[in-house]
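First, one chain by itself in structure tokens, the form predicted alone.
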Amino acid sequence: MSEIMEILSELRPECDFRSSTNFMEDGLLDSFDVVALVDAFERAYAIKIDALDILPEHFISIDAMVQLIKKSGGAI
């Protein structure tokens, strides 16, 4: 989970994640930045995420990225 918060930071280093409970809510992230997440998350842990999976839902916290990640067949 700390690879997340490292990509999430120098993604948008401006942004506090740690007191966001709604990254997308909260504006912390749009989606210009869910496609920079996917290709970050594709290259950090070797995986594919499938485009149906590309949804709002999959990046509004940690723990959903990180589930996101398991069932694109990442290991974290």
The other form holds:
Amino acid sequence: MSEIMEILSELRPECDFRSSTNFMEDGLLDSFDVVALVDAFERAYAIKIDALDILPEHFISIDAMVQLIKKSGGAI
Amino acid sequence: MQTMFSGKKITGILGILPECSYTFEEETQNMSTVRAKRLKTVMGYGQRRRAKKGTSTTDLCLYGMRKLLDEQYIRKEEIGAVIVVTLSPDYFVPHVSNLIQGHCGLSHDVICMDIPQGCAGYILGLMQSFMLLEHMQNKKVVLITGDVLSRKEQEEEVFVNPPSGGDAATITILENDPNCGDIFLDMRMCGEENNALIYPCGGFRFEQGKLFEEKVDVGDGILREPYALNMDGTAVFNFVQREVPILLDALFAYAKKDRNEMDYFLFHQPNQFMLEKLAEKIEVPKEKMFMSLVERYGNSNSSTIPLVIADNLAENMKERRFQCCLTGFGTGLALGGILMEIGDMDFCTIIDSDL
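Switch from the form predicted alone, shown above, to the form predicted together with its partner chain and output its structure.
Once more the chain from above appears, this time first in line as the rest of the complex follows.
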């Protein structure tokens, strides 16, 4: 999980992800960030995320991202 | 709608680009470096062509038409119809096709028709062209795509998100040829997702003459910036990844063809990420699906499919024929696919204009 936080902080250094319960609704991430995160996760965890799993609900929180990475076969 | 045509060919393709090119780096100087760099790599952004202030869609199209007429790739008396696919017409009326007919001095019996479509527009335009050719005997159809949606209006610009649009026009000449094989088409409209790609202002939905300086509620409770294309990127991405594989399954089944028979999959070019995910989904080798256009010219809506042909296969297209799968998807939302043999063209090239 700390690796995910590192990726998020590198991508959006101006955002405080710890104070948000929904990154998308709170405006911390947008659809461009989602694309960047998919690429970062695929590289970091050597996985392929199914295109149909690239949905906003999988990027609203660290927990949701962990579930997505696990679903895509990543060890986390 | 599924249907088929036969005995029709693409005689030639000409792409017309604006003169000025802008790099991703110079346009995203205000963005966080890490975010911009990552998006450049993932989305495949490079540079994009943008029309100069004052250049219209008709200007770009006429530049190409004059070249084709001057160099006698087509003669005026051969033209039976002019179809223009555009989202950025010079006026509501008259239509761009009528302007072109007038400026080129084409006969009064030439059919002129504008199709206000975006990224599926080339497929819809081909469908319309094939239908017209059924009634044209020896006359040819001139199918034009063109947009100036990314035209540079001011020197100082600040982008909130990475810009990817590009301006361009293309001209495709089509004619009847009994030696050509069958063409299979599947065209679908998904109007229930219309809000995923919308220009809220500029039409007749709102009070005429009203100047929109504030955000506009277009009916979904979400306030949108006026006079700008609003795109729900996630919705469009999911639409493409969900619907295009279904469309292609149905199209190949209808045509009784196998995907392995195709030499090339010539798709609309929104960005590299969407195309790579789509290639994974439909299990098409990347070497059969070009993804170069966003990096070289930007996403030019209905012009991307003919441009990707001319950019990657110009010489090959003059020498022999290839089995091709063409697919467009975008505003509407709409999507369409065509399976046809393309090649043995008289011309297939891209030119730079001074516009």
